[in-house]
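Just the one chain here, laid out as structure tokens, in the form predicted on its own.
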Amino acid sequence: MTVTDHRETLRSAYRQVRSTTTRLCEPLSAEDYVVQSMPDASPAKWHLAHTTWFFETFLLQPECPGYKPYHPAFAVLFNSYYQGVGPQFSRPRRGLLSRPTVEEVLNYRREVDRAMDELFTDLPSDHFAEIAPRIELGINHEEQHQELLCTDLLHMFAQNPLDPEYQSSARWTPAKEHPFAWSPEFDAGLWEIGAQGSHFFFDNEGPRHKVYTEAFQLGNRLVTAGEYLNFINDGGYTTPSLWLSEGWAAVNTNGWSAPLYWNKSADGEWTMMTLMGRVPVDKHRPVCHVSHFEADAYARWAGARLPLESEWERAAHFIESQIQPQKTSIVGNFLDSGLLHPTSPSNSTSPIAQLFGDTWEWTASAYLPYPGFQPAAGAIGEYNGKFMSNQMVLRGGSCATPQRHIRTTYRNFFPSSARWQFAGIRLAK
């Protein structure tokens, strides 16, 4: 691809990702933009501003002589965690930022988009080729925030006794049953995992390296809500032998008795909060909004375990090469489908369905650096590396992840107690 072609490809991707983020906010009222429902979530307005701050801070200011920041205070208000750039406004207090207004933030986006368009047009080819990886990083960064926007909005709406709908509940349809089975066995052996090549990937996806895996099998689909109900009804949340010590403490401290957003009525019917409002729990849809502790306890109750991330990636490479080699992109239920909730597998003949999309899949692997990992120089190096402690790896993407954002090598990570993401369970043995 020539520099000119790459420039136009990135310009198109930039425009698309920016318009998608704005479109995701269209169903919101002015009041919705400001609410922060918990310290780990951020208001919609903050997501709109922070993703804009990223392009202004890491591209416009260093690469455009004479560029003046839109507002000097935004450097602090919308810096998330980049210590190398400067101080940050307290994360748990983002919901107190009633000013700048929503309109001011949208204007901030428009002005930065205008300046970025000039950067795309005016930079000489050699200079553009040098900064193109940073533009791609900014695009992927905003795609991550599109997913966070969806999960944070769901958490916010779930706190409201009116059970608001982000999108019409008419989109909610019953899922189809998909019988459980174990995949064909993968032989023991030495394999390579991790990213390499000229395509974009985050630094934590590499370097590519060899791993040894024992023979293993994976469940042919995600664990369903109906199967998880069996775990609940069998005393799963009251049996300490099923739980890791820290997980058992979380169950008792937080009063967990079901996945996040599930409620049981007086007549024994289970419902759950979704972006389509409150709906009956569909036994054939994948269970989601469970922590790593809950996923691990369920797997132990089921006489199985969670997969290692090396096992998951090996299986995903197999599916890519054997099942869908003709596809130009990964197939699954992603943000692009507009469903905004996991559903039953679309391919009933695949030996391992739902590896991509629907829910993130907890693994049994701690989030640690691959052999030879080195973070990038400067503040950009803070993106992933400094979080490699006390987190667990998730794979595959979810119904809130943009489709172009996911790769077989993609490593997501969250603390073991996190529940507000679209995270589910796949069994291994």
Contents of the next structure:
Protein chains: 4
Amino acid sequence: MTVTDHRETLRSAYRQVRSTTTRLCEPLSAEDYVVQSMPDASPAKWHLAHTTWFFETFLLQPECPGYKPYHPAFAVLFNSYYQGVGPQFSRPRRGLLSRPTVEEVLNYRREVDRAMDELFTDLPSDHFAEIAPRIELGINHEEQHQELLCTDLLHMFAQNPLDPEYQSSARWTPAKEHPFAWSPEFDAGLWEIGAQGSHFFFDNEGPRHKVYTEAFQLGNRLVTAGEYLNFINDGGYTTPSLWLSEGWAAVNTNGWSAPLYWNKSADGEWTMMTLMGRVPVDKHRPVCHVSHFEADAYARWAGARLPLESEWERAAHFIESQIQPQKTSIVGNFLDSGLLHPTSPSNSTSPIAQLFGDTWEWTASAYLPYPGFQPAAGAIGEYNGKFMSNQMVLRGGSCATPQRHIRTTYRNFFPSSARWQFAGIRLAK
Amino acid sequence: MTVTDHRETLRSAYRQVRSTTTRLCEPLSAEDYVVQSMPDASPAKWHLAHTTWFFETFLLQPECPGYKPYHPAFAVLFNSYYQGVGPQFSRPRRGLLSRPTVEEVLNYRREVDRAMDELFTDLPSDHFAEIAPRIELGINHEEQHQELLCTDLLHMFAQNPLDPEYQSSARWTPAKEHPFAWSPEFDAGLWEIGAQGSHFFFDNEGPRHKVYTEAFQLGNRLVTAGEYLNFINDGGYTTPSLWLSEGWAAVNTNGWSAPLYWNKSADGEWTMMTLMGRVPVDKHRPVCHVSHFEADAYARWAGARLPLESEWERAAHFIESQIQPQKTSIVGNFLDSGLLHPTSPSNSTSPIAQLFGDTWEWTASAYLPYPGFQPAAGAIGEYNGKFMSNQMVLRGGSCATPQRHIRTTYRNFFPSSARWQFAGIRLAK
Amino acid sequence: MTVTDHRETLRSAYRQVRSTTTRLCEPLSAEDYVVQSMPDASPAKWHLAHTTWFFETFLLQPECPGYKPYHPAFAVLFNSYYQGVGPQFSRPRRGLLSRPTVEEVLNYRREVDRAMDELFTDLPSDHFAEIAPRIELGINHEEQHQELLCTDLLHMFAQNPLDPEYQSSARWTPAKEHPFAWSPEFDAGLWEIGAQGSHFFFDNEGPRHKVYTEAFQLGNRLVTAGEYLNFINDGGYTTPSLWLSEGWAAVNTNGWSAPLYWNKSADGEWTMMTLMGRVPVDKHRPVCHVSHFEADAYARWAGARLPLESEWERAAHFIESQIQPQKTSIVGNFLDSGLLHPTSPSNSTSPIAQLFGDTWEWTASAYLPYPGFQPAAGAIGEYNGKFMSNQMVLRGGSCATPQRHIRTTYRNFFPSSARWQFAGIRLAK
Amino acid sequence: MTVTDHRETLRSAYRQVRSTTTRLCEPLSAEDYVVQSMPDASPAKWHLAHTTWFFETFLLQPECPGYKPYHPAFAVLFNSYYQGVGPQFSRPRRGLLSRPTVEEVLNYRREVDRAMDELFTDLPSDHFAEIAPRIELGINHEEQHQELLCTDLLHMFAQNPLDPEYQSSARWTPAKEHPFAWSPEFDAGLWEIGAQGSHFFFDNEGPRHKVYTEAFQLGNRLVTAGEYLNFINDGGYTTPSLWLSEGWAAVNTNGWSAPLYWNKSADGEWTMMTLMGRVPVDKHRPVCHVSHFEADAYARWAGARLPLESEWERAAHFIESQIQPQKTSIVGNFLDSGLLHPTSPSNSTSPIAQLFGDTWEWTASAYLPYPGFQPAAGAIGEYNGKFMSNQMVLRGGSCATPQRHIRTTYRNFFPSSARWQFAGIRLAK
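The structure above corresponds to the form predicted on its own; please provide the structure of the form predicted together with another copy of the chain.
Then the entire complex follows, led off by the chain already shown.
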């Protein structure tokens, strides 16, 4: 690709990610942008502003000498956690900010987009080549916040007894059954995992390195809500021997008796809150909004276990190279489908369906640095490395992940108790 | 007054209180209506809806047979604490509700106002006479929420580093000095306090009863910010012997070193957040946003004490009957002035100025039932009586209290640690 | 009384209070002295040392020039809350101190007693007369800690599934019924309450002052456990309209469904933990270990109310002067009886039995300063005044109060939610 | 080894571990046995009883038909966390139990020891062979509690301003310097780690399995207190870029500015609390009582990293097989030395000294199951597996670990924030 082509490709990707973010907000009323429904979630308005702040802080300010920050206070208000850039407004207090208004934030976005467009146009090639990786990082960063926008909106609406619908419940249809089977066995052996090369990937995906993996099999699809109901009805949430000690404590402290957003009516019917409002639990769709503790307990109950991230990546590489070699991009139920909920792979003939999309898959691997991992220099180096403690790896993306964003080597991570992401269960043995 | 006159007087008062509430919200953006900045505060939207719910629940539903509730979920969403009426949405979670939107809430208000107007028109006289006290209660209830709307908005804006202005800071002007003096001495004696008669008053203001009061004097005005600065500069916040034990714990736990909303800049200048945004601390205006603990410690430092509520009421009665016998209504800096901040009584010639308006005055009296107190029957009886524990009485109203709302016998009450009300200090000895 | 007589009377009282405290500890194993079962309670060892520290700090150190503190660290370790004397070891951490051992603490007591005995012997009369009030205060202080020793030991043993017995359960016998009646009516009128004179009383008992009291009647005895069971069985703990708002929150937050230390067995029998171990709930004995919230809710359920402290004191004065004028000291079931649990006044012919002893009686009065109250100068002035916020007054002493300690004017005080004291219910109307 | 030999070997090991535990308690006063200084620690009395409960519950009760439990309540009181065996007394409340007394607990130990001795004598060979692994587990379990006894006593004494000495501070002597160097490089390669065979090991140490390890080097000794002081003085605790995000939060929340038990005096001298009381920080001894967060931050500051557990085990195997092939047991500063504090390896010629003993070494590996891990069946299976979340692996044993207890394959584990263990730092690169 020529430098000019690269520049235009990136400009196009930039424009697309920016317009997708605002489009995702179109169904919202001004009031919906403000609420922070828990410390881990952020208001929609904050996502809109923070992603903009990223481009302003890491591109416009250092690279465009004449650039004047849109508002002096935004540097603190919309910094998430970059200590190297300065102080941050207290995270659990993001929902206390009625100002700037949505209109002002959208204006902030427009101003930064205008300045970025000038940067795309005006920057000399050498300079542009130098900063292109940072632009790509900003785009990927905003893609991540598109997913969080969805999960945070769902969490907010789920607190509301009015069961608001982000999009019409008329979109909801029951899914078809896809029978469970174990995949063919993968042989034991030394294998390389992790990213390398010139395409974009996060620092935590590398370096590429060798791992030894025992022989294993994966489930041919995600665990379904119907299977999970069997676990519930079999006393899964009341049997301590199925749980990690911390998981059992979480069950009891939080009163968990089903996935997040599930409710059982007085007459025994299960419903769940989704971005389409409250709908019946669908047995054939993947269970999601479970914690790592629940995924682990379910797997133990089912006589299986969760996959290691190295197993998952090996399987994903196999699927990519053997099953779908003709595909130029990853196939699955992503944000792009607009469904915004996992569904059944009923039409798939893959021996391991749903590896990508639908729900993130909790692995049995702690989120730790790969051998030889080095974070990037400067504040941008705070992106991934400093979170490498007490979190578990999830793989494969979800129905709220932009399709462009996911990779075979992609490592997502959340604490074992997190439930508000679209996270589900893949069995291994 | 004839029944018809009474009906029209009440209809007029109803219309006025309702329009005042919405007018108070005019400077707000949709986003400002949503935020709950602490568990004790409520979103503006909630105040708008809850005051409406009060009329719907206690008047339209029981008295208008054909009345259909505006929305079935609002009965729970907008019930504050009336156990007798049913369950309540969790108070600290009011800020999680982006829906109903402001527009829907305003529509709710309009619908209830329309139905109330029909009630005013259609109800037979006997029936109307029976429920008129409840309408008057509803009006007074909404007046209380007008004050809370102001204090809660100020608290929310004060969390925001952008220092938003509810109204223009151009309104801010320095106040003039009013020298301190002690009032003439009130003799010891047996005295009657508390409300009785046919005018409206809250159940907690009665019954009228005898109290014996020792001789006393009051300060001729509220304690000023300048006087309070002397207390600060004299080590008031670091001297345990000035404080109640619980107060000293509050100072240390919360890190108090000045009234709420005060900030000291790097160069030693004090500013404070007001409904006009951030302004300099004005030495001649009353200090406010202090807790009972701070008021009590200040008084001890000043070699004085806080007044008893019986002393306060005796003095207020004296002012009313001796000093301003010609006045038909209470005079002071109330919500109606639009100032929304306490000011100096520099033009007053009263021996005890500012008894009404400017700031509530913390008394040395615990909020307890008067002898023979009986709460009203039914859910409305939960209005005052059930809060008679661990709160202190405040008297006189503030710059955010509607003038129509206050009375000589009026008893306000807050916990000793509350600071977000317009509460200040009157000395006694 | 001559000065010498006074000196010997005080020496005798000193010796008695000191030996009573250690005698109260005789049933304890070394392990029992160490535990702090909640932040409000203290280890027995701490009570032994702190009462000793009081004499050392406020008498030996300032008055005996050659006196060398027993241990330099004890000044901090055994200071309870006297800011004027210096820092304190963190109260909730008192149970973390295995050292000094019990033996060392008893030695500390012996050394201070020896030095105090010298002080009694050697001090010139003038000097002695000056400090005698402080010695009397120290004795009264230790009497208070004798009661706390009992209540704190009971609380500790109640945490232990082994139900340890402080004294033998063989002492336990059922009590006889004493029928309920209302006392004769006390007329409305102006009345003087509060202490004055040359006998010992705490600063918070004065000054003597006038109060106006409406006509009232008191219950002829304390509310019994049997009556309280009726309240429980009638849904007392599940009916919000019976409770103050804070009380209802306490019921739900803490899961209260009966007095502290009561348990209901699988077959419906009620037992309770006492200093005699676990025994059946006895219907004819007074209910105790209830909070002010429970006392208030019970009274409301019973169609009555709690007495004001002025009413209580008026009744007590009446009993003293009219009913028992021949008595030279207060009669009741006190610590001195060794029973250590309230019992029935079945043999009493008093129109108002049990005013003294058995259980403290929660009043409807907040603990606030009497008009003109002035705390003593210096650190000793921290004794009472600084606790005058958010507590309720209790009157009359309990089965764990030394008989010598109580007075008609005595004001005890605890927060509304405190349950571990021997506190019960007297009705008024 | 013949069955009879095995029986006598085990009986001897049993007797030794039991007598060592009680001998470790000899310096204690009765009061020292009672205190629980934090929820993670247990009273000495509880350790004595719980280790006894283990033999009673898992051996005497199931295997000796006539055995009658010593006390019916002990099954609950002294169960730590075995859900399969029944309920447990609340862990953070262990310090509330003054009873049973130390004497009763020692009697409990004697009775169980007597019954165990009969079991050793009487059990038929087949039966004995079947349960011998459980006896061995019980012995190892008690060895673990010997270490915890030391760490919990130190934590308790460290709360006490009297700085109690568990053993005489006269034992304290400065250590000699041992210069730092990197070990020879270990080649990259596929390697087997984990335990297998017939000797005792915990379930979490197996199965033996292959891991691929990149080339690496280890520090030749533990990081010293002097080196750690350089980190402190270089602003280690105030530089966020050195810390994991959670670690930085821990620093700020807990106010960490040095290892646990370190104090800086007014004149800048560092002291630390040890089992010999308060002593000066010794530059040449290993730093210990640091969290994983601190170990990780230190390593980053030093331009290195922490070792993986696979690297550590490879190095340990190398030392065992190449450097000390003649040794029949592991050499190091263990509990058996009686020093009870880490010291310098000044006399060692090993290229990697102190791998065993002195301090546990935090690794960069999360505590997770080895491939194919299966917990034991029944309640004993709760020993290790259920704690495999959010903990980090430590290797090598400490100065409080019994020498008999440690192995090359031994995996200890604690949360990243734990500091009260003897845990230190080994660098890797």
